[in-house]
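One chain is shown next in structure tokens, namely the form predicted on its own.
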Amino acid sequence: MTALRVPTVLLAMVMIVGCQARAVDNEQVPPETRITIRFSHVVAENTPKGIAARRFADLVSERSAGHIEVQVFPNSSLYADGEEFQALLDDKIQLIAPSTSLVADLVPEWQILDLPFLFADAGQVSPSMAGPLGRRLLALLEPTGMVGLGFWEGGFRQMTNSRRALRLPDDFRGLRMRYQASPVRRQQFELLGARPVRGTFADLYRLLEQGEADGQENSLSNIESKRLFEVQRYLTVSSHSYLGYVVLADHDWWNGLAKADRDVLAGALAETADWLRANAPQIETDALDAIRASGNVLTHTLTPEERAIWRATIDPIYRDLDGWLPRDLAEIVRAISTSQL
């Protein structure tokens, strides 16, 4: 008998409800003592980040007995890519979780996480982010006035386009490919022979629908939830680049909270990160199944041989590391990337 598949959104709702040990009666918390936190993000609620944000909010409400309320605003409903940073510093919102690519606009060293083929798989990501690489990147945020509270995983980027299957670098020739923020992402497409077109996530569907870009790269859950499969005929499962998020707060706001409140938030963030690490792969798998089930997309998974050709084509990015990275970070990157060769 074929196993019954549970839709991703329903599964996520069950998981969210399941994480709550007891109901919280916010009416019993005096309004003057309640802390309200506005958490803005740009993706859909049924993506790994969207599910994580809702789960985090529920954990905080439970563990603070309603003293802290986290209001989640998904889908760029408050601010789009790039707008969130200033809104955070202006205290219009208190938490954001941008992709690490966007942080590279403020701290160029964060482009490290955009390097194609840096991580072989998800199992290599967590130790790197918990180790010297992650700690060093978080420390570099200090001059921005923001503090990094933790990393959330979002899967790996895959390639889509409306023109042809992308199997070898030559297939990229002449394609206009939307990229997000960092120069590393732009350089990747230039090395592949494509024409990079920068655009926000909120504007991505329109760019593709109106032909201002032929293709793009994104996680499977973002491709599915944004319904990019309606305007993209070809999907290459390349897993060529990690797509991660960092939870950020304004430094002064965060340090102005009582220690007990910071502890509640930090604990809920850490638990959410653990949950996401365990569940994001299945969310991505379900998204791929939904994309295929649409019947609109032809899918190709890179073979090991094709992957090696892509990696060799993009290799000049790694030869340029010393031009924009401090020596210690360049050495960390080389150690991670060469471990999979």
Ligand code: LMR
Contents of the next structure:
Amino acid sequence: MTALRVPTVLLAMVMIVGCQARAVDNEQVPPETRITIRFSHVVAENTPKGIAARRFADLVSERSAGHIEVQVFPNSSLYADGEEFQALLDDKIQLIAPSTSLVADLVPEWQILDLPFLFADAGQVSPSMAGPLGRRLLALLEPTGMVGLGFWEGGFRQMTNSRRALRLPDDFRGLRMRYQASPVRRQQFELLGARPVRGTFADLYRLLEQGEADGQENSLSNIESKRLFEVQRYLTVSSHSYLGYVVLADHDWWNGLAKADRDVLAGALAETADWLRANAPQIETDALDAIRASGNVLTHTLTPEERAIWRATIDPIYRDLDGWLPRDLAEIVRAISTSQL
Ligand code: LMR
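Now show the form predicted in complex with the ligand, given that the preceding structure was the form predicted on its own.
In what comes next, the whole complex appears, and the chain from above leads the way.
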């Protein structure tokens, strides 16, 4: 029997037309070749991180023509803060994007990013994370068995509480303030005269509603989307510390993926990081407008003079740096922070 000979040019045309017509639809990818990635995070879908996770999932689906499916689980619906690390290492989930404060539980050097007033503004964050600071922090993850695939910017933390307007350190006296994980955050509240209370993000509304904490610090989009403004009377727009995220995977799982798949994921993560850098500030501004419009909260924006007093009050944190940081990292921190004093 003679084999049917299709001219090469015709075959190429059929392949091109075939590719164009191919729908990006998971149903058309045989299940045995599809990679499913469960991406867990703790915040609401309409926050910078929540929107970024969805955009990332869509980009990956499109770029891999449905070969890789990213399923996003927001709002601590699978795991709360802290539980996510073990779930990742156990391969129950494949990607997480915890706030960098949580990573400080495993790698103390990550507390650098919790230092109050480290970055003057969002413009200073990205060059620092793309430079020696970001590279050193990612390298320090190695013993944890996790790999950091990139930084996602969230915004800055602002103070809220149910008792009084926070203008000067004296206003913090005796307030129970919820903090997230890192000892630097605890120390910040102690120096300001408050009593720190550790709690997960999933439990935060309850802590505030039931009066187990008087206040907390968070991004405006977290305050708005989790409706914390319903149980807080005062908001100080202080932008006193950075709130950013790191996208993490289990090291062995990541390295077991085909290079082409890793490239699709890494490309989509980087593109999403760019999108966040450009869009997170507007999402935060919109959240502030929504909080103000609720009429529930009295807002104060820290003046430059008040900011200088807060900074002077927490200065012992900076004087302690050599006690817990290797010299090169302490020097990087001093260079970033003194550039704005
Ligand atoms: C928190 O304070 O727990 C949040 O900032 C968590 C998050 O991921 O944004």
